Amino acid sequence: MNIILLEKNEVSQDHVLLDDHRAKHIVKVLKSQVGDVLRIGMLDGDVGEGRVESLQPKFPFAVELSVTLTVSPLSSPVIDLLLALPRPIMLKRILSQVTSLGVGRIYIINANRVEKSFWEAGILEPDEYRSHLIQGLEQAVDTRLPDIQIRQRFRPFIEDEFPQIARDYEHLLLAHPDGKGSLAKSMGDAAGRVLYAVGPEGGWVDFEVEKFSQRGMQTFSMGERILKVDTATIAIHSRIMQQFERNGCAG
């Protein structure tokens, strides 16, 4: 935990009472005492600092903190995902890991071969993954919290609602086994947003990767090792910061 995150509801008259794990990690991971001044963000707000006014050192752990917050926060990023639900232990550790490298947008959709209890896993709740989500931007020091969307219907996603998502993007990219090109050569030298998609386990059939491919979406492989969908959309995130890096541009 990089920076303790704070929801606007808590702060009264710039000061906040934490007794939750944020309390015991201030008092047990950083050994803070009265007067430190920690590292304070408030979720889709700016950053700043929280002084420890006072604190309980023994459970229940509690830290009263003043807090100024005049910091901008990081800058909004150019890169979303298009994710076809995984299995839900993997999802916790997505959900974490690229709102740590920084994403702005999150869809979550259905795929021929996702299994339909996915759909019924408890990870999908807003209060759910919320807290993963914020899990990877006390790590990053962010605190934008992506926006997530979830569809459950395939074919009514992609023909009635994707081609209006589709503008918004420079990049449209579709990670496939079978794709003739590398993920450098479909993006080029080009700047602005990405928005890249990451089948299920077993991939994309060829229905799906047609109408993707209808709709503006590149193929693209990663070479001839078969990924695990996590790590797959790590790496794939990795990649296109890299070649934002290349291009001379910020991603």
Contents of the next structure:
There are 2 protein chains.
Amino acid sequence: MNIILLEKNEVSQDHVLLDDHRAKHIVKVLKSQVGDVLRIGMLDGDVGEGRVESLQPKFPFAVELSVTLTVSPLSSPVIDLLLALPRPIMLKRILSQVTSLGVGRIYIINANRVEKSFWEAGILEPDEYRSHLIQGLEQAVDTRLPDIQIRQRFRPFIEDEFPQIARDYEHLLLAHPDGKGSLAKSMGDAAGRVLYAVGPEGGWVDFEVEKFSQRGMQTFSMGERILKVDTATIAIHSRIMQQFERNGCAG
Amino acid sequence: MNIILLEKNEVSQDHVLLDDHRAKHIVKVLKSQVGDVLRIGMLDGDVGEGRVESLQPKFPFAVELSVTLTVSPLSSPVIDLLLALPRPIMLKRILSQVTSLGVGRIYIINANRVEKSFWEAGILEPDEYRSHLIQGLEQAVDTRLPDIQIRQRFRPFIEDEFPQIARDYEHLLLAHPDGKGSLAKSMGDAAGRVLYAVGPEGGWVDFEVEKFSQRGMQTFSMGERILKVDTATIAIHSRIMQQFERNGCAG
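Could you output the structure for the form predicted together with another copy of the chain, given that the previous block was the form predicted on its own?
Full assembly next; the chain just shown is listed first.
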């Protein structure tokens, strides 16, 4: 936890009283004392400082902070993810990891090779997935919660909704073993918003690739190695970030 | 499991009898029948085919294969990792993930911010970590086991051993928040072997960065966001791969 994040409704007259895992973190990990100043952020708001005004150092832990939030958060991410619903335990990790890397919106959709039972997972409830997004923000010192969109039916999503979504992006990229060329080649000049799609274990079926391709998705390959969904997602995300970082040509 | 991997001593006269998790995988996941042909590889050897000669489809599962291994494995990775020992559960995941991405050698070393208790973890035993490396190979359809080197004392490693190690590399890269420039800039023209270093949660201390810098390690930054060790490792590894993939200049 590299920043303590607050909910808007927790703060009253620039004061907040914490009595959950954040209080425990302040006491046990940061070993803070009254008077110490901590890095604080408001979810979907600014970042700044919190001064420890009082503190209960034994269980049940409690910390009172006075907060001053005047600094804008990190710039808004320009990368969005379209993810075929993976195994719940993997989804949790992916949510916090891509949030730490910086993601604006995550579409979680169905695909032929998604196991039906995954759709019953508790992680698809807002209260559940939100905590994993917050973990990612706490890690990366960010405050912007990614927007999560869940679509359990592939066909209405791709046929009715996707054409509208696609207009928001300069780059629509689909990871696929038979993809044409590398990610760097597909992106070319790297300006503009990116939506990248990662399929289920076993990959997208032909029908799905065809539907995406018809609607502007460009396939690309990550090479000969078959990667797990979590590894692939982080690998693609960071390659896109690298494309954005490049100014002109290295070497 | 995208390939069934065999140990050299398991195969006799081109036949192998499996009765462990691989047999279960062949029966339950692949749902193979007698006569089916599967993708097989020899650890640190070639890949090829295995024909199911007989099969016990109920517990205890058993599968007999006749194997023909004539194809060279994926080309040998040119990326090595130097990793400050992370939390054991994270190390397991990193080992299989970087192995699936392709890594030649992994140095696991001590650092000031490594928790001492991590050194007692079972995962540091060859029998333990080997299984996680194999998981990565099974995922990526590779056969080359990465070489693992474990050094529990930082100072003798960096002072006595590292100067010799450094000679094997064209690029020595150290991820550090205060690093000079991006990874792409640090690598420049991307030919030659790379060793990249990832510190513990909380980062390398100044003394360590100084020691590495004196011995040729170039610091680079991954940007403003603070990443967990596992996310950072995959992110850096895949950025290096992307640098290698680039032929000339995109855009």
